[in-house]
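Read the single chain below, which is given as structure tokens and is the form predicted alone.
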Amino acid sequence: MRRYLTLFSTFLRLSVLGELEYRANFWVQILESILSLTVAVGGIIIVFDHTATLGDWSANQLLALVGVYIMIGGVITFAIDPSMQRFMQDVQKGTFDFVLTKPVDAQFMASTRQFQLWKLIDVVLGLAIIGWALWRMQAQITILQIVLAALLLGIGMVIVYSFWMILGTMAFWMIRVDNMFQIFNAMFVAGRWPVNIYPTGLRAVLTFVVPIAFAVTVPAEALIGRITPTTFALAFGVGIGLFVVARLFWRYGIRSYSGASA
């Protein structure tokens, strides 16, 4: 565990000075970043200036799932997105094969081995949303509230780590795997909004299929204290059994990688 830990570190540290060497790259995050806030919160003004509420969720509540929408899409270009990128210009280019013959574990390294520092910004700026939101509530959060949105944020990171995973390992076979994580990133812009407010089977779409409704809406309701046991158990047993599934494909996508030295 100790060598993973130092292994995750270094990456981290060689990320972080990448990145250093283009700081205008931060204000051009800020720029985006806030940008994108401005369509969120704008959307969410627009809506409410014709209705009280939007599929049984208030303006607050709303404004609440934009910050978990938020923070999970930085995490997402923060850490996965990058180490997914990087693995597949690996297997395209053949240099995969340096990866599978380090002494630890290919996954591992192949989800590691590249951050963006910047999109931290969103993270940060997600939970200032999250916060702005329940202090506009005068949300009296309980510590069990908080402890069921930790869960399920951390259940919600899992399963979309293990869907990209899942579409990364289609590299062994596939030449332009990246045009699904378009597709992805496209339907991920949903997730501003309660998956409940969509038709029944484009509902289904985003919660069995492309798992945004758990990423995104779960948390968020566990945040204002509308989650149900139910919800949390389906959440929790769909993040284990994607994240097994992701692992076993990997497995069986490396006996069919061949490398450049096939």
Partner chain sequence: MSEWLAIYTAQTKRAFAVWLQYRAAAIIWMIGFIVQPLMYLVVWTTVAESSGGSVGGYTPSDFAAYYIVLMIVDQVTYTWVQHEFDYRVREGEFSRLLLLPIHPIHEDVADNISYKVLTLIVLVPAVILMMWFFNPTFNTTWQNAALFVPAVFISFWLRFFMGWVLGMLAFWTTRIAALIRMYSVIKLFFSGRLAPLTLLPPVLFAVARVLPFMWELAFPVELFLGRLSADEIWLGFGMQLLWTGIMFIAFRLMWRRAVRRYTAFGS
Given for the second form:
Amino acid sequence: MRRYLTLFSTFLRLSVLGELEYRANFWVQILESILSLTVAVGGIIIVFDHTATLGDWSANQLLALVGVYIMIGGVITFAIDPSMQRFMQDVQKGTFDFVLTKPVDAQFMASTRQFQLWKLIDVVLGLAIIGWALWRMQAQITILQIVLAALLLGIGMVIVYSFWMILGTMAFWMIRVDNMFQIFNAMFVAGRWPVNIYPTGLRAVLTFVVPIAFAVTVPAEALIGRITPTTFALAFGVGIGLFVVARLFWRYGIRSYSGASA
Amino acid sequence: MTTAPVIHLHELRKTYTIHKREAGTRAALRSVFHRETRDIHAVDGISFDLEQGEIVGFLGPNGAGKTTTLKMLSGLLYPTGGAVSVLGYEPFRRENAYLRQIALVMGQRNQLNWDIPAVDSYEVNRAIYEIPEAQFRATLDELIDLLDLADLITKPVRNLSLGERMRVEIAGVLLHRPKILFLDEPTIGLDVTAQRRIRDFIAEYNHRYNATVLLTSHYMADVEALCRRVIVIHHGQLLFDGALATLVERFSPHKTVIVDFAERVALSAEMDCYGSVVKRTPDQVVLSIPKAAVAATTSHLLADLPVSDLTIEDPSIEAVIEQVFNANN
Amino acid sequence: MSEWLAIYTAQTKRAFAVWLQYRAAAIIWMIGFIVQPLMYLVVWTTVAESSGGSVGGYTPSDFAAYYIVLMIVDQVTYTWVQHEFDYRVREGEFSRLLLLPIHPIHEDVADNISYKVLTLIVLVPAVILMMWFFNPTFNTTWQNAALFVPAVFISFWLRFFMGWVLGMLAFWTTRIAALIRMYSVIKLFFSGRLAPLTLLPPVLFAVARVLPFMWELAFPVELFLGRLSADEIWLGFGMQLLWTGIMFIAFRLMWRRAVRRYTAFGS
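Switching from the form predicted alone: structure of the form predicted together with its partner chain?
In what comes next, the whole complex appears, and the chain from above leads the way.
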């Protein structure tokens, strides 16, 4: 366990070192974060110019959702996506062999090797928006609500991670897996709005095919104190289930990669 | 001293099943319903043992099964049949205790981070192999000294030349002082000086740590300098396992005789009676002569012609190897 | 004339073959294309329903018609050349293009045409599904439909030259990707993607009218839906032509300088 913590912090530190080589990217990222903030907040302003609630979400509640959306997006691009890209490249170029010859869990190594430091700006921005939204709501936020929201945010990240891991594992058999990540990215923008406004079929897709509902809407619901025990239990179950599935699928992938199951 | 072999292969086999795919739309459509498969026997029953401290050259043409064998030894591939054990472990289980004692180097593939200095990437290896600080420092200093890395490891890897990059790569792989080294074309693409550096280093590492090295290379200079023993495979099967000198003896029943003339000899002068002519100029001729006939032929040559110098050589190892493969095709 | 036809036929065929190689990537691009209008359609439908059935003169069925037509116009007039320039300049691809005896822009036009054909594979089922699902209402007259065709045609060229002008900035800056993202965010607000422009606050609407973006997208869409008066229609065509002219002149001026710069510095 200790070893894995050391390893994690080493990978993180090396990624930071690598990225400091390209300092100008910092300003580009600042610009990009401002742009995504503009789109999200601008959309809310224009929509709420014409209505008081959107599918029983008020403007401030929606702002909190946007905060969660930007933050989760930041976590994905900061920690999950870079390692997956690297992993797929490694499989294609054959350098994944080096990972397999190391006395470390290969899934751990494949999912922690690369970070994109400046994307943390989005995480910070997302948290700031959440704080701003809560302040505007003047809500009596209970400790319980914060704990629940933090817990569900964690579960949301586990779900997104497991989902990406499952897609990434397909790289053992397919060449252009990155296309599937593009589909996810294209659909993820839909998470900027609460999934319950979408028509039933689409909502099912955004909940179970691409788990945006659990990653964004559910934690935001917890934040504004609207979570039901059923939703909580469901999110928890989906989180654990998907993580286990991802793990089993990965091991199956490794076995197939080394020709054990063929 | 242990006498048990550190690497043991018995009738090791690896078969890949590939899907046959014919050109054309028709065949593509047909393959949707019925896919024809074909088995490729990449490694087809290979047995050998390696003792601790040996450096063994693993030779064979492209596609002979060298890399597949190395991958099975390092736990990357699961054997189809036969037995393999290294240091008493079955590699394909990929137990941490095993992986801690081996290292794999592939000449064409890098594992260091491109953007940062190697010395920072080495920290990853320290964490992965849980190398104690003191030992890490000592090993690193030693490697810096042996491979002359002092100026290299603080520069971003992308700024290094190919040869320099290979040196820092190798240092990274050896930080945990592996007992077994699998080197797949470690000198590929390097210039002569860089090749010699790597070669000298491998010899030194083997000597210091009594490490076992299995090496593939297309450069016979590597093999000649490092390996007393070679294992030759072709089409997934073992052709030869023994001393390098024996290989030459066994597969090349000829010697090369180079004759320099004191005066120009007419190009028309009959030479075929002495042996087969490899090369010929007005003042030199190179002949390939069966070993048994070398003594008699040279005395004839000396008697018949105005010879100023005469040398007898073994054919180049490249030539021998080529002959081995050709004979088995 | 016939040699141009031959060049274009050959280029389009080649481009089509290339696109077929990357069909998976192409289809994913198109999914991205559908998600955005679908998302804003859902948002505005929800708003209309909660505001007593209509907002700013749009019922849910009107929104459906608006976003379906917007999706079609956007696809038909779409150009991605601005994304290519960075790569072309950096990787020396321009050296190849400059060696050709015809202007490189023709290759892009051909590329675009073939992509549009491929687009139909995804666009047609998407439109049918959305028609069935969202019950759009159209108040389109024959005149609207007839005028829609030249409006879309001009819009294509306007976007095409704008794409080239934007892309050519890659000759002067390496940060072109960031510029393009800024450009697409501005476009999101002022072209009618985020909302029909009459729903924007008056200040933003005034800004939108002087920028080129509403004329390349919102104008043909509203024209087709019969939402524009005769005066507005003529103003729209005037603005389209004006902006296309400006972009064409900018394209000519920049191209000459860009080539001079490229040949002077190499790559």
